[in-house]
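Next up is one chain by itself, shown in structure tokens, the form predicted alone.
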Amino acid sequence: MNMNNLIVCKFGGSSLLNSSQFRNVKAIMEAEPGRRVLVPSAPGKGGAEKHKVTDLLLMCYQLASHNLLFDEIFNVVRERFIQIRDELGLAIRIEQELDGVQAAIAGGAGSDFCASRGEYLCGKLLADYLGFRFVDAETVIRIRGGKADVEASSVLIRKKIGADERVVVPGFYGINEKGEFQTFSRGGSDITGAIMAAGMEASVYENWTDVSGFLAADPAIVAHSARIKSITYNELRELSYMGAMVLHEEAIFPVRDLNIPIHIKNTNIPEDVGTLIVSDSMAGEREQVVTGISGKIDYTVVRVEKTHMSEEPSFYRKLLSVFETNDIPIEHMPTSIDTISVVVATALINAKEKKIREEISIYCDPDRIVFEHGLAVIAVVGRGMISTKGTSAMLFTALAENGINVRMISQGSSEMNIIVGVSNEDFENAIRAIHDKFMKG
């Protein structure tokens, strides 16, 4: 971990709803010297406020695109910012960047640029309600290729920011190598705050949002999850990839190779502890065996059975250039000696599923081609599954003790990872079943 106190400090949309939430935001960024960077999204819905100012402002921009009236949309926007700033008691003129807004959508700005406003206009209240300076994100951040470039954007950080300085950076968007402005996926200014604690080598970063960190399974079908204090960035990734989604994927990689900590907050309830997020040499030891499980349902398995396939070298290449030039992402592929099963999502593949069948006949020549629908995907995940014994066996007895048959199997070459396929309708039960026998003893 680097030795500077710095801290990073992201706030979610639900942590910027009015003027209350600004000032949890204030008190939170008060209670630590260290924390000198804030890097927050646009205002999200919730209680009274029905809408996300994205959502907004994207509309306003589809109008504008078809020449169409969005002034009556943009006053909800208007109304919003400038009430903040009023219960606030700011004195800083929002009007005028509000109208700056509104003439550059007018004007046939493009989606990203309208997108990103919110952040902006978010940053330019925060900076004046905290005293810090205001440091515009396409200054900074800089994006290649659609992905963030870390690199040119922390020589650009340490350019413009002094390491003492107390600044906000807005979230979300930057600008790429045409020099236009662009933004992540929704979500990403999770990615900018990740940036910002690269270039700023800060001592952590922290990731204020409206939950009290990760929950080791779905709380809408564990009622009572086990709350995980801590994960490595590894972990998290075979969870995300699940769907386990609180913090943005891509918000790992800026700060994993620095050993950066990730500290997962609640703006609400400040005082909990949260889950901190470390790369492998920083965990330490851990009683639990599982660290989370997470799934999805509704996948299709095409099992493709050839005898003697493994002696034919070009098979697999041809089996799986089927898929690749239907656009068709594989998500697990087990196989046996003569049996090759390939787990895809069944929304991609229903319309496709003659053609695919008809390309695998002609191209691989197998013997027979099943298509099994329903599938329910399970990822049980956690780095203590490597040295335990007997992991599985409580695994497989969990699901059997509740009736729930096996339909695949498929273990990670990492061994931090069994996947699991059951029926669709067996999904929920599996989660519960997995999660009271490795999380209540």
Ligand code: ASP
Second form
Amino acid sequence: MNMNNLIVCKFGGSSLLNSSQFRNVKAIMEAEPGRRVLVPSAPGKGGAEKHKVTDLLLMCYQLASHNLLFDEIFNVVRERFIQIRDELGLAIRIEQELDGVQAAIAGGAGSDFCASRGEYLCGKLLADYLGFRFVDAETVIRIRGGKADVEASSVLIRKKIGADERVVVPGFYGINEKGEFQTFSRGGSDITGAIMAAGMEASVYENWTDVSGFLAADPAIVAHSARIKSITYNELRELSYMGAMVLHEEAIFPVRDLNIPIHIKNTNIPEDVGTLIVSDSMAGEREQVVTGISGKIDYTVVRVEKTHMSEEPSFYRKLLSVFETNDIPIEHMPTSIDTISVVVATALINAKEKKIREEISIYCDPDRIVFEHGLAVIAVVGRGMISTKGTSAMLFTALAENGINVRMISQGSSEMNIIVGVSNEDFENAIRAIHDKFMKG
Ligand code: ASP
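Pass me the form predicted in complex with the named molecule as well; I've looked at the form predicted alone already.
Every chain and every other molecule in the complex is listed next, the one we just looked at coming first.
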């Protein structure tokens, strides 16, 4: 970790809804002198605001590309930015910028350019409001193959931004290898924040949103889920079903190798501790054996049985090639001496069941093939498991005590997770049982 005391702050769309949210953002930026780089999303939706600016702009693009009038929708965007400017008493002539964007859309600008203008306009307002320099992402963010080009971006960032400067860099877009405007996938301002943190060698990347970090389990299932104060990048990857909702999955890569922690914080309750995402080497004393629990329903187990399969060197390759050639990704693959279970998403295999059965039977000549639907897969993740005896005993006791039948078990070789398969119907009870066992008792 770099000790230059620079903090890169990314604020999400819900943190930039309206002028009162802009005020909160300013107060947060000014509370800490290290907060010198601000990466904004476009104003999002919530409260009186029914739509995300990005969605409105994409709609404008769609109408314009079909030669239809888009002014009515563009006016919603226009009024929103003007209202924020006026309510903050700023002098910036945002109308000129808005006119430029409107003319570009009318003139046939591409969808990525149109979508990116929410961040651009928001950045212009924020730079004026905070007295920071506006640095267009066009000049510093590089994208290659649709992904962040951290190296090329870092060179530009260091060349164009002084280490002590205070700047606003709009999120979500950059320039690709063809020299065109390109956006990341939705929610991609998180990635811009991570690139800026890497390029500036920040001491921390603060990601400000509308929740106080990650919960140990989905709050829709567990009413009073424990909060996660610290989690490692690896744990978060294992829990990705859960993490993706708060942070863009790709935002961890630019900062992970540089050991820059990501701190998820709540703009509306800045005093909450939030969740700190760190590398294994920086992870402090664990508080719990289990850090988090996540899962998904609707998997299918394809169980293939053949006596002495493990003595046949090509057996696994042949079996896997059936899934590969049908473009079906494999989620898990527990094995026993004469059985292998291939776990795949039901939605991807449903229409191909007969075909897959036939192909396995031709290619692998098994004794039996069984398709079992309605499996839920639960990942119980914790960096502390490796050094704690009895974790799996506790886990299976929790499930047994609640009358839940375990249909599949698999432990990752990192010993950081235990995956259990239960029936779809038992999914929520299983998550509650595991949460209550580890988090409370
Ligand atoms: N404004 C973009 C979106 O709505 C990007 C972002 O918010 O990160 O997806």
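Here the structure is a predicted model, which means the values were calculated and not measured. Numbering follows the first chain given and starts at 1. Throughout, rigid core stands for the largest set of C-alpha atoms superposing within 1.5 Å between the two forms.
Visitor: Once you line up the core, how about residue 106: does its CA shift reach 2 Å between the two forms?
Guide: Yes, residue 106 moves 2 Å or more.
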